[in-house]
Each structure stands twice: as C-alpha cells, then as structure tokens.
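Form predicted alone, single chain, as structure tokens, below.
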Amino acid sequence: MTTQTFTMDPDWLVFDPHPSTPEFVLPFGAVDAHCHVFGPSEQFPFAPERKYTPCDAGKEKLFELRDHLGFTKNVVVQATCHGSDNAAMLDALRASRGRARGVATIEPDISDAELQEMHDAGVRGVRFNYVKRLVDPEPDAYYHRIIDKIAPLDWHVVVYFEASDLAQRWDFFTSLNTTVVVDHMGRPDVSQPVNGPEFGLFLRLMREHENFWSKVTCPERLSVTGPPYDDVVPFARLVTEEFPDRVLWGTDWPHPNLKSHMPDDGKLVDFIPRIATTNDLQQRLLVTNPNRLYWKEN
C-alpha cells in the first residue's frame, strides 16, 4: 500500500500549539459545538477535489484542547478538505467515548446502512456548504434528496453561507422543515450596522422560522479590527440575547483558511461572557442547547 504525501499550502496558518488558559471558567458540561479534525493525512487522506491543503490536526490534539479549555464535549464538523469521506471525523467520535457528536458531509446515494453506522458513531446532522471559495454548491434538488435520506434518523441540517448569499438561498432555506443551524451567524459584514438591512435579513430568518438556530462563533473570522474582536460583539450579543434557546458556540479549531492571524483559543473562550453576559445565557449557550440538540436521547 502506497502512502500518499500531502504538502500543506504555503500560506496556511497553523493552530496555536500553546493556547492560554482562559480566565472565564466554563460551566460544567460545556460543549465546544463547532470544531474540526484534519487527518492526520497519512491515515486519512485529504479529498482530491479539495480547495485547500491544511496542516494535520488530529483527534488527540482536539481532545487535548478540549481538556485544556475546560470543555466536556465536542461537536466535530466534517471539514471540506476531506470531502464526503467522513472517516477522520468518525474516528474522532468513536475515540471520544461518547463525548463527541458529529456533523457529516454526505452524498444523496449513500446507503441506509452507511447512515445507520454514522448514527451509531454519533453523527446527528449534515452540513450544506455554499461558500464558493471552499466548495462548488449543488442544485437545491441535490440537498432535498439528502434531507429525505436523513429524515428517518431525525438529523438536522447545518448551512454555511456568506451574508450576501442569503437572499438567493432564502426560498430553499425556508422550505426546510428540519432543524437548521446557521454557521457563524451567516458571516455578517461587521463593518455594516448591526441594525442594517443585510444583518436584518438574517435576523428576520431567525425571527420568522423557529426551526433555525445559529452558531454565534468565529469572531476571529468575522472581525475587521482584529483581537479582541470588539466589532463582532454587538452582532453576537444581539443573537444570543434574542434567541437564547437557539444558539450554540464553538472554537472552530483548528481555524481553517484564516489569513490575517491565528487566534489564541484561550482568548476565544474569554470572548464568551462578552456576548452571553449572564450565567443563565452562558448555561443555555454552552450546556443546555448543545446537549438538547446533540445528546437528546441521553
């Protein structure tokens, strides 16, 4: 058997190997509800159709970070560099001893037996990615076929899109009757007003469709001004306070495709009380909501 060798993109920023210890003490049972694993590529090769080649960031490093930051559980989201080969993500779930759930990338022709195997490993959702620099989006009918496949398992859908894409995708998104989780608040342009029309459309989506949830994640990805991400606070705080039972938070480790800087994961945890300003909001964001969505059978 020949081992394939992968060379990391020359401008790739590698995750911080020594994050600080957060000052904010997470509540017991807190869930990092958005993170990834990459490879290791010798064991879990990257997809031929990928649009980036990352560093290796395997399950051992993820679990070390979980324990260092004070989380109890993880939700591992399938990374686009692995395409629809979910082997690395499933390996992490199985190694977690029940402390991780997964969000997969699947194709419509997947068998029911494969889906059941994923469910048994801990997968509870599928991700539809519309960010064109990462993937080539498919027609709506493609995603409807997947939704029909996962319906018997009561999985939810995660959607990743840019703010400017929401109007175009509105009819499809609002036709979905499953739980839908939006990644990173729909990637708002935080240089625009929080009460402006662009973010207003996302808020309308959340207000009018109670099956929609949002991850109030990735200030390092959304910020224009950089750390400590003051420009993201009004957006994430508004969503957290208006929809306290439909928000999730995660590190986004190992922070794929960042170009400006690599965040300190300890400082990202310290961002949480700036957007969830009470003990009750923190408990819902970090414990109650992710456990209700991902561990509801327990």
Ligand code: 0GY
Second form
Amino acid sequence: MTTQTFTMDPDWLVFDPHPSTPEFVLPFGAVDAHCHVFGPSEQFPFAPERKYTPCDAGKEKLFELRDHLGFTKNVVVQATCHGSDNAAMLDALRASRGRARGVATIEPDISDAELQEMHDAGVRGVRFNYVKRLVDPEPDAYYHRIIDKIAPLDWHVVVYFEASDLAQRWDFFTSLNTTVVVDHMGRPDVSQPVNGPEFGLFLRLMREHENFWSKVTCPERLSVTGPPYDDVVPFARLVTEEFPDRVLWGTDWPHPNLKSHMPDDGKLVDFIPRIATTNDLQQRLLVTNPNRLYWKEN
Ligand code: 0GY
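Right, the form predicted alone is done, so what does the form predicted in complex with this ligand look like?
To see the whole picture, the full complex is given below, headed by that same chain.
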C-alpha cells in the first residue's frame, strides 16, 4: 500500500513550537474548549475536498501544549481539512483518557451505530461551518437532517460564520432548539464600533435566545492591530460580562489559516484576564461552563 503524502500550503504558518509560559495561572480544571488536531497526515490523510493543506499537528503536540499552558482538558473541534472523516479527532479523544471531548463534522446519512461510537469516544456536538473559504455550505434541510439524527444523544451544535452572513442565517439559527455555540463571537469586524449595528445583531442573538453560547476566542484572528490584541478586548469583555454563564474560551491551536503572524500561545492565555477580569468570571469561563456543556454526566 502506498502512503499519500501531503505538502502544506506554501503560505502556511506553522504553530509556535516553543510558546512562552503564561503569567496568568489558569484555575484548576480549566478547559481549552476550542482546538484542533491535523493528522499526522501519514496516519490520518487530509480530505480530498479540503480548501487548505496544513502542517501536521497531532495529538501529542496538543497534549504537550495543554500541560505547558496549565489546562486540564481539551475540546477538540473537527477541522475542515479532515472533512467528515473524524478519525484523527476521535483518536485524540480516546488517547486523552477522558481529558478531551470532541465536536464532529457529520453527514446526514451517518448510522446510529457510528454516532454511538463517537459518543462513547467523547463527542458531544456537531459543527456547522458556513465560512465559504473553508467549505461549501449546504441548504438548511441538510442541517435539519443532522439535527434529527443527533437529538437522541443530546448533543449541541457549534456554528461558524462570518458576521456579514448572520442576517441571512438568522431564521435557521433561531429555529434550533439545541444549545448552539457560536465560534469566535460570530467573527466581528473589530474596526467597527462595539455598539454598532453589526455586533449589535450578534448581541441581539445572544440576548433574545438563551440557548446560544459564544466562544470569546481568537483575538489573534479578529485583531486588526495585532498583538497584544487591544482592539478585540472591548468585544470579548462585553460578551464575557453580559453572558458569564454562556461563554467558552480556547486557544484555537494550531491556528489554521492565519496569514499575518503566528501567536505565542502563552500570550494568548495572558489575554484571558483582560476579558474575564474577576476570579468569578474566570472560573465560569474556563471551568464551570465547559465542564457543564462537555462533561455534564461526570
Ligand atoms: C478555526 C478557524 C478556521 C478554520 C477552521 O475547521 C477549520 O478549518 O475552523 C479558520 O480558518 O478561520 O476556528 O479554527
């Protein structure tokens, strides 16, 4: 059997191999609730339909980072470069010995037995990705079929979309009666005012629909001004303070598709106390909320 080889995109930025030790000491039980594994591609080939080819970033590196930064657990989110083949993510969950949960990408014709196998490995949600540079979004009926499939397992839905697409997706999103977690605060344009109409629509979603949660993640992705990401603070702080019981935080390691710079993951952890400014907010963001959503049976 020949092994397929993959070459990462020529402009791919590789994760920082030596992140600093954060000054902020994470509370005991803290969860990195948004991170990925890529491959290794020799063992877990990337999907033919992928829109980018990353570097390898396997589970061992992820667990090393977890321990270095001081997290206790991970939530591994299926990345689009692996399509709906969740093998690398499931392998990471199984190897974590209960210290990782997963969010999968599935197709509507998946069998109940496959779903149960994923649940047993630690999957607790599915991700619907609407970012066109990453995937070709499907019609609503496709996602409704997935919702029907996952209902018996009590999984939640993670949605990833660009701020400019929220109005168009509004009716579908608000028709969902599962918990719905929005990635990266719906990707606001942080050069717009925090109290402007674009972020206002996202805040309205959170205010009017208590089943919606938000990841207050990715300052490195949203920032226009760059490190230390001052321009993202007002957005992430507002969401963390107004919805303290419905926010999650994660590193987004290994930081797919960044073009301007690769963040120092230690400095990303130091961003947390700028948006969750009290011990109580930090505890909810990093420990209580992710454990409630992902380890509720424990
Ligand atoms: C993220 C962001 C991105 C990529 C993916 O699954 C993915 O490929 O989510 C991105 O390129 O913005 O959350 O990891």
